[in-house]
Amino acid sequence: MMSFYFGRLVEIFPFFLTGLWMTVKIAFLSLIICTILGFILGMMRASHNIFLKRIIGFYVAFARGTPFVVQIFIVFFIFPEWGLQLDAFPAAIVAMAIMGSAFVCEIVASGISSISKGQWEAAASSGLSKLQQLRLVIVPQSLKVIVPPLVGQYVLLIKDTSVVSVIGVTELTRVGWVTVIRIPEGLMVFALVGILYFMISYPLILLSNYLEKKMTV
């Protein structure tokens, strides 16, 4: 019976192919688009302007302190009531990067803020202004904080993708459920499906290793 099973899982093969390619997308999408927003809202957060680091502070708490799912569920599902109709995939992504740029957000603002306040002075002093300040003295020299754990941060969202097939996306584990109907094995179905996982996700690991030990020598 196993064996017949394994057939089976292979004829169906491409099938999780597919799936994993909508995984790719969308976790390349919302990475590129929760790192842009994440670091623009971080340079904001460790400014000096009390209100806009509030305003994003509860940004933030809200996004890392709700479930992801019910994130999903207020992008497709309440959304459109405020006149905002998104289809599935658009809106897998835009939960994708509310939540991702949040946890970005805090990285960025934290390694800023590990900057000596002498760093600051001394661009000050050189006459440029403070987003010339950020841009060229400030954020290059906090990449070495920022950017190891930010790697493993990309590890954390591409799995949360998974969280995306609950509003019908065909991603790797809806694929996995679909397939679990036709082939009532399910260890060796999702055993599938965490592998096809861990080898998008493996690389970043190492990379992330890579980084942080680089970067601290």
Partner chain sequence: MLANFNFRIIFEYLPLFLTGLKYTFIIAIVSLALALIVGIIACACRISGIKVLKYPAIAYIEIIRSTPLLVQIYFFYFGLPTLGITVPEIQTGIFALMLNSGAYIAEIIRAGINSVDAGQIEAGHASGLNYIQRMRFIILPQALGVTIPPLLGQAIVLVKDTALLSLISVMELTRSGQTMTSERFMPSEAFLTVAFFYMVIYFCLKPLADWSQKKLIFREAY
Second form
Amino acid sequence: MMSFYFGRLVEIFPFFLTGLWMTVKIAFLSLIICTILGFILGMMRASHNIFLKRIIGFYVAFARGTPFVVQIFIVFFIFPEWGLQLDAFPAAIVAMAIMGSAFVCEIVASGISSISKGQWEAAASSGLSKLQQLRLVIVPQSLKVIVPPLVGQYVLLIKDTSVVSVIGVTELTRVGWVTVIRIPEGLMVFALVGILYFMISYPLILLSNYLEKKMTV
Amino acid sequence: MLANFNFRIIFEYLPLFLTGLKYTFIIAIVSLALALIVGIIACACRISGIKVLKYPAIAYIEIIRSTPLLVQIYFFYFGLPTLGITVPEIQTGIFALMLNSGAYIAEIIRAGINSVDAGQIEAGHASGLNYIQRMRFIILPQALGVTIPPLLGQAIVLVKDTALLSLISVMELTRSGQTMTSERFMPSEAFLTVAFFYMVIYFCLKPLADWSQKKLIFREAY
Amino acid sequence: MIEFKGVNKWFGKLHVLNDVNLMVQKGEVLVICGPSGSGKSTLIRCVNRLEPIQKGEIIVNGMSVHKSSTNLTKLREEIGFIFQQFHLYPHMTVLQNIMLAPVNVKKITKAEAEKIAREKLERVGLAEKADAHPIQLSGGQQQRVAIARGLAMSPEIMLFDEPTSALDPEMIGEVLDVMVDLATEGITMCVVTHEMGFAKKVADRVLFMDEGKIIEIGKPADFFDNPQTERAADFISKILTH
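Given the form predicted alone above, I would also like to look at the protein as it appears in the form predicted together with the partner chain.
Below: every chain and molecule of the assembly, starting with the one above.
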């Protein structure tokens, strides 16, 4: 029986590849958005504007304090009630962007705060504007602290894309879910799904470990 | 935009939410306790230097960390029955959460142990302490403080992770929101209430994690 | 007591100990000096097997240090080691620091260990600090506690790895005083240090190393006043003109 199903699985393997492609697409798009948005938010959070800090703080708390699956439901089911109707794919990207940028924001903000006050003072003394101080002096130094956990966060975000399967985006996990109904070999089907995720995540984990080691030396 | 927000229906469904909340708590606490045990064992194997223990531990940790939790949950949910094992969904879910968090906890503990200054270990060597004694008297007491903030962080992650069990129809907090949505189609009321409860838990745990982190930094600053 | 027989050690390609032959007698005080990177710290770190060696043999009290059959615990019981950075255990009080090894390695009772610990603290002049934590002590005090910790095992040999290099100048004296005290009591000591005053006062012999080799060894008076090699003369002139 098992070998029969194995044959079927091989037959529909291209279906898994389309799922993988979708996962890569979602991951790639949302990682770019998360990074840009996260850096902007993080730099704003490190500013001294209390009002900005509070608002971003609340946003981050919401994104980090509630499960991603709940956030997806909110984007997909509630945004339409507020007049923002999204298809599954854009909804997935929006949800990923909201959640991921909050995590990136935290990493960036803590990286910036790791730079000593003297650096700000030195930059200010040479007449740089606040934004220039950040862009030219503070952020370049803090990259050393930011990049290793950022790559680690990318791995987590890539894995989180699996959750968008719940609103019907046919990415890798959804492919497994659909397949297991036709081919009732749960171990085999999801082992295959797992292997495909492993192929994307593991190199990034190794990269993250490597960067961590390199940066701390 | 919340003009039509229907509080009455939330009160009507409150018992359901509270049941969900209760199960979220139970699942999170049981999984965390089990994951701690798994994590300690996996970490001990990984740093043991004994090949038959070390490599399986590494494989376990890396596989878990490289695949999504949802896939792991489905793996056991759809997979265990094919092996002839049928257990309630909640047990399958706790099992998956335990294995998942266990791998992360193993790495947290390992990082804590590695953070102990090499000179401390040398001093232990120099006074003739053996491996177990060095672990017990010198390394673990110092590593413990370092591991507490990330362990609390993992606890926060674990609470959120329990939400994925709603997808294998475990009646926890998120599932109660889904149930209400499917019965009344009022997703705003349902999911914002669910989100509210998660936020309450988050705002209880987060200050604790921050506080432990601050205390640690304070101690190191001496 | 301590004997080096053709000891060689490499860190990767770097030849840190190059065919070292040396005999340290019981009760002798040996001061080891040399430029940084000369291998002097490595030399004493090999004596209690904090470092492996690749060739040759070190014998301490008849035990071959790097032989796998040697009882490492027994060996280390007989050797006290003082680190440049003290390495006191920050999570324990001073007293607990000193009692840890006697209780857990020598397996003596806690009461007995405490008695010994207080005695040793007295000896380094810090009896009143028994219940303090290391962070509450100055560097000099920490190093004296570390010495008390080493002495608590009643070792026959004490090794010092630049014990005063991490200290502020005003604290060096208090640590050296304790060490002078020990030297006159007949414990075998190997001290890596640049404190030439200490060497002149108590050393039986001074050993000068460079690039992993023993360049010169002799009585302090001979070594300082009449070095045999140019390298040693150069080194002495550099540290004495400070």
